[in-house]
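This document starts with one chain, in the form predicted on its own, laid out as structure tokens.
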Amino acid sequence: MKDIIEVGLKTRKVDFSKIKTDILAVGLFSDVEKLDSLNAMLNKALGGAIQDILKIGDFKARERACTIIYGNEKVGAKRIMLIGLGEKGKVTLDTIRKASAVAAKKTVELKAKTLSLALHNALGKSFDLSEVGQACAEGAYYGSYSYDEFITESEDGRLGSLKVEIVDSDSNKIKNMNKGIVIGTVIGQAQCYSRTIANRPGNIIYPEKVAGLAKELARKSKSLTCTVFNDKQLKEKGMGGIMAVGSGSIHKPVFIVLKHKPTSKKANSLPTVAIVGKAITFDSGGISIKPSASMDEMKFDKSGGIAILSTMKAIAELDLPLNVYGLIPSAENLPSGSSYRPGDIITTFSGKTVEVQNTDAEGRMILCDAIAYAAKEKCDIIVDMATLTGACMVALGKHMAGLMGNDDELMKQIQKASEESGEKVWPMPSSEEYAEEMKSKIADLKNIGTRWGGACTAAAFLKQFVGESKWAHLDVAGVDLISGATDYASEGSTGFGVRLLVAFLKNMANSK
């Protein structure tokens, strides 16, 4: 396998009229006729080229629109990349994040070696520069990413690395942005890591390999420890849900427990949060086998668990002052003579019994054991993330994750993190009406409800295992992958959840 493109990011004080770079990216609003000072200077040096292209109408500065103007002897940059920011009154940090991603993606496509971002100049004093720096860094990593580990020959001859710099002529602005750039770099790298692992196929990534990645993270970190329960230990602990789902595969299931204990503060006085992720490394549906069409995409059924792994990587590097459990139940759901069957009754880690009515409702079977483990460890807050139901995609499409939970304040905190991170969520119910549908006549629970409200009944099932903890559930089916490339992202895994969870945990740490 070859390496994913390496991105180096830094800040630099520059004279914009003399800057040496392959591409200088600047932002423009669609509803502002007067150019900001940077664009006005560039326009003059380019003989009015920016005003001309706007006047002709070839570039309308709609959000994420992009065009190139080539430099001359009066401009140090080889190319000026104009990035549309849309209407000025509607600009958010996510606008800047995606604009940076557009610039990075286009730079990679052009095989340019250096990208200088000056998008912030169009904003004036509208945003905190530290937050702008973080958004630019996250966007640069996101847009430059492309999964091509297994392409042995490539006609496009993409470069092995990209140098990105955030530039300004004012050293104070650079200093303020740099605070956020440090954080954005950590998060951006973690999200790219998540995308790479999620993109890898089932013959490369299976439960034991996920466990190996977790152990590797812990070895490299001062704040992380890792414990992996193998199939024998799972049986001893009575984790029947995880064992059942993984029973049909030669790759045995595991339960990964990563713990972050901050080095910067005494941990015993801090709250404990569990983040839990479903890592089904390949989901055939088991005995209740899926249709063959698009089954290759079931390698992405590990996305929730991999996002947890990557979030733990990020919070360890940021050394957030929180106690955090990263809990990842991992299995491969395949049909065989040893698979669990429809009609089986499984005793879970909590002691509750579950009647299996469909082996393709496997995510909740492994999550219920992990959530019950978090409750037993007396975690104050539990947040789980999973590509859990197609029903959530039917409800929300491919633009937002479903958010359910048992505590309004916790859900508001996650919504706030969603606004900051640009990873969108939408609240949905999981009340007792839905829990009633999950009751079995021959066991405590069954693993599917009716065909209606499937995302809500699945969440209501999980709620039965949280105990007294505050709990939130994120159903990320639909937002975990992009089937076709967009103007700011390549196809494949999105790494959804890494930015969201880091923002949530970072806000919690800052409030203590």
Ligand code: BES
Contents of the next structure:
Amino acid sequence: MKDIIEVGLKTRKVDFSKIKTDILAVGLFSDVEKLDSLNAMLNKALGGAIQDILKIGDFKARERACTIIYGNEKVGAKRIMLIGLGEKGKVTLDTIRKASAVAAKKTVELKAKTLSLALHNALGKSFDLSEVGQACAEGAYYGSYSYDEFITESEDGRLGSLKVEIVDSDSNKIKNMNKGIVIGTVIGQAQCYSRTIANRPGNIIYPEKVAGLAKELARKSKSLTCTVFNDKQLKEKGMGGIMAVGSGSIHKPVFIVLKHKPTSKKANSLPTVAIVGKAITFDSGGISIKPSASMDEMKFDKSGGIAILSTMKAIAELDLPLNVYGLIPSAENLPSGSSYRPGDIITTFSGKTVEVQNTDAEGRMILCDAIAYAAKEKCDIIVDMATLTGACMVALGKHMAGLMGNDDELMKQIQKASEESGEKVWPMPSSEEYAEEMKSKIADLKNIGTRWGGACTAAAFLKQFVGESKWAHLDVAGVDLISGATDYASEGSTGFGVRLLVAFLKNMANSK
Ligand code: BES
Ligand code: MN
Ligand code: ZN
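Now that you have shown the form predicted on its own, what about the form predicted together with the ligand?
Let's see the whole complex now, leading with the same chain.
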């Protein structure tokens, strides 16, 4: 396996008229005719080329549009990259994040070694510069990423590393942006890590490997500890849900418990949050087997759990003053002579019994054990993330994750983090009516409802394991992968949830 592109990020104080770089990226609004001072200066040095391209209409500065003008002896940069920011009144931090991603993606395509970002220049004073720096950093990591670990051809291959710098002539601005870059780098790297692990297929990554990665993170970190329950310990603990789902594969299931205890503050006065993620390393459906079309995509069924792993990496690096459990139940769902079957009655970790009516509804079977574990550990807040239902994708498409929960304030906090991080969520119900459908005649619960509202019945199932904790559930089935590359992202895993959860936990740490 070869390494994914290495990205280095920093700030640099420059004189824009003399800047030496492969690419200088600047932003433009689609509805502002007058060029800002930087663009006007560049336009003049380029003999009016920016104005010409706008006048001809080849570049209309629509959001995420990108075009290149080549430098001359009057400008230091080899290329000026114009990035569209859309309408000025609609610009958000996510516009900047995506603009930065577009620039980074294009830079990698061009095999240029250095990208100098001056996107913030178009914004004026309406944004906090630290937040702008963070968004640029996150975007640069996101856009430059592509998953090519297993591509062995090196001929005409991409560069091994990319240098990105955020440039300005004002050292005060630089200082403020740098604060955000430090955070954005941690988050951007964690999200790329998440994408790489999630992109690895089922023959490479299975539960034991996920556990190995968690242990590696703990080894490298001062604040993290990691305990892995193997199949013997799962049995002793009575984690019947995780064991049942993992019983069909030669790769044994595990339950990973990562703990972050901040080194910076006294841990016992702080609230405890559990983040829980589904890590099914491959979901064939089991005995209730899935159709073969697109079944390969079920290698992404570990995305929720991997996002938890990566979030733990980020919050440890940021040393957030919060106690956080990262709980990752992991199994491979395969049919075999030892698989769990439709009709089986499973006693889960909570003591509740579940009648299995469909072995393909396996996510809730492993999550209910992990959630009950968090409740037993008296976590104040539990947030779970899972590629749980195709129904959620039917309801919301591929743009937003479903958000369910039992506490309005917690739901609002997640929605706020969503707005800040650009990872979108939409509220959905999980009320009593849905729980009613999950009652079994021969056990406490069954693992599927009717044909309708599948995302809601799945959430209503999980809700019954949270005990007294405040709980939120994110169904990320629709948002975990991009099937074709876009302007700002390559195909494959999106790493969804890392930015969202880090923003949520960071806000929580700041409010304490
Ligand atoms: N991992 C799937 C959900 C999924 C489907 C994620 C498509 C991404 C894309 C989950 O384990 C599953 O199979 N859910 C079933 C539930 C059903 C049997 C109640 C589903 O959605 O069909
Ligand atoms: Mn399934
Ligand atoms: Zn699944």
